[in-house]
Structures are given as structure tokens and as C-alpha cells.
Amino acid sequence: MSLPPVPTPEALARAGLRSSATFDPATIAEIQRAAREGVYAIRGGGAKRAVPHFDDLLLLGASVSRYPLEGYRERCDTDVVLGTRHAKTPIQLDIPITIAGMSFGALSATAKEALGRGASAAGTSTTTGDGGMTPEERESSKTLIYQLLPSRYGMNPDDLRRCDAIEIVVGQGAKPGGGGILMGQKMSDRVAAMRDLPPGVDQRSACRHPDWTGPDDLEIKIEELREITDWQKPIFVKIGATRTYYDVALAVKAGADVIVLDGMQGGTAATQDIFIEHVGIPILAAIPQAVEALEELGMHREVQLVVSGGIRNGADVAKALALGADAVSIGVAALVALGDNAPALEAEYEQLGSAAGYYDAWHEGRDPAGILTQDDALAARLDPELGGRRLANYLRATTLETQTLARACGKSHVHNLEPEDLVALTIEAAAMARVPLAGTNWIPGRD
């Protein structure tokens, strides 16, 4: 089914028609859909509304008052170590860009293998997601982080020992306070067996861990995980960006080695559209709050901060690091690198009522790219070796962009970027990021 033609604003104006800012065509269409179907809308991807983001910040390159480094002749290092606080074996990465948790179930087994191959080739880590660890993922991933989610689906104590770090997921940026969804059409026999659930039945994950009701219980759980793994594995705590200052402080108090902070622009395989667009805060607003909490506890850089939610290129990475992050994590961008929403599949996206660059019906399991599906025929379209090479190319290019910008600011390591290297283009971004408005020394809310 092809999409109906959309009238242009010019054509509407010529006809004397004016759209309501409150009841615009998209809002009217959603009301009509809800009235017709009687259920809330579910989709994948991230927030589509415009919010202050890294594009609203600029880096101050060096000239006279600062001395730039010569590109390709003077070093600008990118390595990062995560988990130095308590773990006997922190993980060491060549680049500060990691792959976020995306489950086998949401993604095909070939996609999980491709992510592992690409991350390993680029010298970084990947993460399991809900539903457990597949053999393909473990074998292809040099450094693999095992997610422990409220659902406990696929949780295996032996896998806790086989991984390189453990990430306790308290929340996700696209749906903080809400659980995950996996529709029945993606609950294949293999996915269902790993999750100990019936195949073909819709699955909704719990929104909170059954083992605790507060931060004191989280501390007990972290201690249990350390005992299971003989204190070898770093323990990450992932939170969706909401009440960031308090959440970070409590996670640190509970004993976390690493904080993973996910902003509202982060993607998801499936959740209510109302969640994606109306819950959480932008990552730009969350990073300074997290850094403030870490600094007040004397833990900034001792407890590493990994941020995610809309990271797309080296400029985003450089700006996140300048605000105080130790590394970033990517999800949607990694899927695009593998081949999601590729223009070559335009005809097939049209048959699904979408278009290349717009496809977000990830919950339906009909992804023609073979990434967000459990259909064996579709999954076979993705060559994990080729997908891994594409992801590695993207990660290397993004790292080079980050180094180029860091050198321009006179930095010999990307972690030497700092808030002083940033200015904001809008009052909102200046207030959120706590950096001056460009051309001034004014930080809104500070003076």
C-alpha cells in the first residue's frame, strides 16, 4: 500500500485552509485511529518532537588564545576504561563509543551477531538487552555487557560469569517508568524458549525490578552480583533521564561502577507512542545534572558516565564528552549503519505503508532489512559479516570526527574536552547544558 499524497502548505494556503497548531492533521489522524481501534499506538524508534539537542551547541576551536593540534601528526587519543571503582577487571575500550543494549527478540540473531562483529572490529563493546545472551552474540563480541532487566527473561547466572560487565537496567530513555513490549509476531520459538514464555503471545516486561523497592535494595543486589562474579565484573546501572541528579547520586551510593544515562531521544524496539514523546528529558539537560551529582560526591571520573539518546556523529560525541561524559552509547545509529531504513528498500517500505527514513513499525516484525524481525527469511537478508564491516566503518568515521574536533580545540585526548570549549546557540540549550550563550558570558539561570 502506497502512502496517499500529502498536500503541500502552499496548496493548502491557496485553498484558503489553515491548520490548527493544537489539532494539526497528525493529531486528528491519531484521534481518529484511537476511536477506530480502541487501543494506544505502539511503535519503535525515538522521539520525533524537536527538543534542544547537541546541534544547539558549538565547539570553540583554537586560534590565538588556544593552540590547536596538527591533524594526523599530533596524537589525540580515544581510549577509555570503564569500571575502575570496584571491579578487579575493568573493561578497556579503544574508542568512547559503545553499542547500547538491544535484545534478541527485538533484533534478529543475525543483527546481534553483526553488532558484535562491528563493535569488536572497532575496539568497543556491545550489550545484550532483554531476553538473555545468544551464542552468536557472545562469540562475535570481544567485550560483551550483560543486561539485567526487571523481567529476568533469559537471565542465567552462568552468563553473568561469561560476560565482561553487568548492566542493571532501571530505566530506558524512551520509556522511563515503563516496561518493554515484544509483540507476539516476534515471539518465535527460539525467542520464547530463551525467555521461558509461550511463543506467539504478546510479552510485556515489568517496569521495576522485583528484587527491590528502593536504593538500599539496589545496593544489596549489586553486592550479590559482585559475589557471583568474584568482584571481577564492573557493575553498570542504567537510568532513563528524568530526576537525573537524585537517581545518579543514589546509584553511586548503591555501589555502581558506571552510570549509563539515557535521554528521551533514545530509541526503543516498541512502546507506547505517548511514552516516547511525553516522558523523560533531553540528554542535553541530563548530562550536567549527572555530572553535578558525581562531582558533589567526589566521584566524577572515578564512577564513569556513559550517555545515550540521539547520538549520531562525532560532533555529538565530542559535545557529550565536553559536558563531562566518559563515553557514549548508540542504538538507532548502529541499526542505520547495519542497513535499517536504507533507500534501496524503498519499494518494500512503501508496501508496509511507510518510506525509507520513516519506517518505525519495528514491533511488527516485518523489517525488510532483516534487522528488527524474527522472520527467518527476512533475517537471512542481513549478512552479519557485511553488516559488521559497515558498523565498524561508521564507528571509525565517527571516532575520526571526534578526534578532529578535539584537536581543533587543542586537546591531545578526547577526554580533555570540557564545558569551556562549548557555547550555545539558544537560551534553552544554554540553560540546559549550563554553557554560555554564544557571544556572551551569560548562562541562563546562573546570573
Contents of the next structure:
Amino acid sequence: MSLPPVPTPEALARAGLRSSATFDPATIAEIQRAAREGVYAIRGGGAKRAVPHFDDLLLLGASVSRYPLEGYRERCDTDVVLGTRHAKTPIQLDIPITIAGMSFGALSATAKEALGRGASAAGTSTTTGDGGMTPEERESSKTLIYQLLPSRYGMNPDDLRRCDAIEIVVGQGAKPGGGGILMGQKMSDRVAAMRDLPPGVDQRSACRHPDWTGPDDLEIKIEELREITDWQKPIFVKIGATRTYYDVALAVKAGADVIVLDGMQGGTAATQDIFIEHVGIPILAAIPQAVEALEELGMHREVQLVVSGGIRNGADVAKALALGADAVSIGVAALVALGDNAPALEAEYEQLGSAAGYYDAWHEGRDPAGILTQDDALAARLDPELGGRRLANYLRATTLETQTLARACGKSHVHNLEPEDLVALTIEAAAMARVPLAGTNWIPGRD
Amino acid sequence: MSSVIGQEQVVDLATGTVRALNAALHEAAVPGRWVVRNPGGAHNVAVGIDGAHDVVVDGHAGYYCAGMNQHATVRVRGSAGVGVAENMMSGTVVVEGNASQSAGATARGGLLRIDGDASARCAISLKGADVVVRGSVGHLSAFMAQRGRLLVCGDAGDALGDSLYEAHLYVAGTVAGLGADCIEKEVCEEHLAEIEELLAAASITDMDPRAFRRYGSARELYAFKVDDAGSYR
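Switch from the form predicted alone to the form predicted in complex with the partner chain and print that structure.
Once more the chain from above appears, this time first in line as the rest of the complex follows.
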């Protein structure tokens, strides 16, 4: 299948044809597809719609009233420690950019290995996903965070003891309130065995944990995990951004060492498009709510905050840290760094009815980049060493960008960035991020 | 707090802590016999054991008793709270009283025996263990159960085996209702042998294996089809 030639918007306009803003071509195509197939559209990635984001904020570089630090000469540290509240062994990272949870199943084993290699080379952590821990990723990851999800696929106490931190996944930004999906095409024998499922089934994981509901239960569940691992491991709690102020406060009350907060731009390997685009809030709006909850509890910086959902470059990292996060997490950007949506694969994307830069049918398991697949031949295309090298390069470049911006603001550590260093370009972003509209002292919603 | 009486290590939770108990169980170089006095419904008693210990909890236990058990035998001489033997890998857990909800959740191996009744979501998301309940189980038991066996000598609540995968379910009493994609299936010789094996493992001698009916997955929802949408009630 390849895309049919389409007249350019200019040609259509010259012919007097105007598309509807409400029923635009993509909307019409989706109605036609739903009528044809009778089932919701599933895709990977995060929200595609434009929402207020870090691009709507600007950093205030130093001038007369503040002085900057010399680039490449004066230190600007980037290290971060996660899990200092209760864990005997907090994790120490060289950079404040971590790799988000992505499952073996959604990703090939070679992709998981590449993530581990890249993260380790850059001095940061990677995270398992809704499919258990593979030996490849444990071996290749210096610091590995092990997720406890509602499905509990592959969960076992040996891996709990073998990991460096435990992340209780309550939700994720792409689908807060939703469970996982892994279509049968990706349910290979190995994936199925790790998940105790028959090969080839369309797997839909539960959205609620099987043995706890609500913050009081969560407190006991966290204590159980601490007891099993003799209080060694930091316990993260990951939430999708919705009622962030309350969810963060309750997770902290339940005993979390680290809050992982994922905004609606955060990717998923597969979920209903309608879910991705219409549930949850942008990470820009969520961070100030989380920081407010932490500050009210006297826990800001004692319980660390890791944020994700559309982090692409050092500007996003610097702005997230300035708003009060301790670190960020990346998923989609890491996959792109490995080689996802590479222009070199244009012809193959076209064969799949997509195009480089647009490919998001990650659930189908036919990823020509060998990343989002369980097809052995496709997976073999990804060289984990090369992929790891690319990811490490990207992480280093992003860290350098972050340092560049922090130094410009006069900061000797990226954690010294603060809301006072930010202004907003739009009223919406100013209201959400709780920083002034550029050139004014006005923060909408504040007296 | 704790003392050695004969060959038994006795830990009194009236004066000691769950942390000290679990640490001692994890650090013990060789398997031994343990008695936990005055558990008083404490949570997370005897969790994360990795060894063939023999543990008696002399009273009621709270949440997650014997969670993620490996190799040990844990006997609760009372009732157990939510998630007893959750994610058990191996060994045996016996609850002489009743069990709260989510008993044996996601358990992968070993045997969970409940002499009384079990509440809702018993054996939820079961992944390979055996669960034998002398009494009845509540609603949504064996929800999304993937592998393993649940045998109920009494009755089962509504929505038994909802969205079931490949776990085997046997119920002697009435079933209030079957969940989506769960159907009654014929009891063949191999299934009678399974029932006999489970009854023997749980030391139940007064039940006729032929009294049990078998329930399993219709496998209609393994590949989602739009015409099945009505099955998701």
C-alpha cells in the first residue's frame, strides 16, 4: 500500500476548494475508516494536537541584574539523586534525563538492549515496561528501574531484588485511566511466554491493579515492596497527568520516594487515538500542580519529581527543571534517536501507507526500523551498539543544551533553574505554568 | 520480641516489628521453623521469603501476607487480609480462616489453600498457581486469569472468570454468573484427574471430584471483533 498522490493545498485553494476546519481531511478519513472497520483507531505515540507546551515559555538569560556563567569554562553540574526519602540505596545519575518505561513486547529485545547501552553510556537510567525484565536490558543497563504494572506481566521477586528502583505504574500520560494493549501481531512466543499468555492473542491489560485500589491501599503496597526488598530500593509512583495536585499529594502520603508525572504528549506503543488526544492534560499544566502539592507537604526536593511528555531538547529539559522538576524522562525522543522514523526508510514507510516522520502504527509490529516489532528479521536490522551510540549522542547533546541555557541564566547546577527564570509567550501558558506573560508581571489567576 | 524455643524461632509482633520479622526471614542462612505470635492483622507479614521456611502466623494477618512467596510454607491460623500470597512464585500458603479480596492475585506457582471463604477477585489475573477454596468465592474471581487452576468447593459469585485466558476453573456449588468469554466446559478424565490432584494437595477428602463443574475461556475475545463488542458488558 502506498499513498495516492494528493493535490497540494495551494492547488486546491486556486481551484476554489476550501477544507472545513471542523471536518478537515484527516477527520473525514477517520469517519470513513470507522464506518469501514467498525472499531476505534489504534496507534502509537502521544497527543498530536497542539497544546500549550515548553515552546510557549522563554528563559530570561542573565544581563545586568544577573550575571551568566562562562560556557565550557565554568561548571554547570547535572547530577541528580533519586529516592532519598526512604530508600537505603538511592540511585545516582550523571544527567537529569532518564529513559521512560517501554515494554519488551512493544519494543524488540534489540531496542531494549540499545536503550540500556545508550542510557548507561550517558550516565542515566532506563526502565522496563509492561512485559517484565529481559536479561538483555538488565545486562546492558547500569541503572534499571523495574515497573510494577496492573498486569504484573513478568513480575517476580528475583527481578525486584535485581533492579535499582521500583516504579509503581498507576497511569501514563497517553492514557490515564486506561490499560495496555498489545495486538496479536506482536505477541510472539517469547513475549507470550514472559506474559503467561497464549501466543497471538490481542492482549488488553487491566487498568487497575489487581490487589490495591486508592491511596490507603497504595501505602500498604509500597510498604510490601519495601519489605520484600529490605528497604533498599527507591519506590517511584508514575501517574498520568490529570488531577495532578491531588494525585501527587496522595502518592506522597502513601510513601513514594519519587513521583513520575507524564503529560498527555507522552507516547504509548498502542492505544486508542481518541484516548491519546482527549484524556489528560499537558505536562506544562501539570508540573506546577505537582510542585504545589510537594511544597505544601514540605516535600519538594525530598520527594523527587520526574516529568515526561513531549521532552525533545535541552530547552524542554531546562524549562521543566526551572518549573521544579528534578529530572525528565524521554520515550518517543529516545526511539527517534535509535532510528525510528528515519528518512532512510522512506520507501518502506510508504509501503506501509505512512511516511518518515509520520509512522505511528507501532501496534502492527512491522516497524522497518526494527524497534517497535517482534519480527526477528526486522529486529535484527537494529544494531544495539549503534543504536545505543546514537541514543548516548542524543542524551549528551541534550544535556549540553540544558547546561548552555542554565549557564546563560547564571546557574552552576541545572537544578538551580527556577520559575523566576521563565516567562510565557501566551496567556494560556502563563496561566498553566504560573509564570508571567513576557514583558509583564501578570500571571493569570494570581492577584 | 523474638526468641528461639526448641527448633522454632518465635517472633512476637506485640513487641516486635514486621520489619524485623521479614529481615530475619530474608537473612536466615538455612530454612527453619518460625512462629509469629500476636500478628493482630499486621500487614506484609512474611513477605518476600526465598527459602523453604515453615512459618505459622498464629492469628489474623493483614494485607499481602506471604506476598511473592518462594519455596516457604506459610500457615495463617486465622483470616487473611487483601492479597494473601499475591504473586506467589512457589511454596504453599494456607489460610485456616477466610481470605479477603484478591487472594492469590497474579500468583505464578505453588498452592494457596483457603479453608474458609474468599472474597471478591480471588485468583485475579492468576498466572500459574493453584488456588483451592474450601468455602465460596466472591464476584469477579479469576478475572483475566491467564494460567493455573482455581478450585472452589462452595459457590462462586457473579462474573466468574471474566475475560479469562487459559486458567482452569472448577466449582462444586452454584455460580451466580459467568463473566465475559467464560463458558462451562465438559469435565473429561484429564480434568477429573486435575480435580483429584487439587483436592489431595489441599487435604480435602470429603468432596466427590465428580461434583465439580468446569469453566474455561470461550476464546472468542482473543482477537477483538466489532461484532463481539456487546460481550463487554
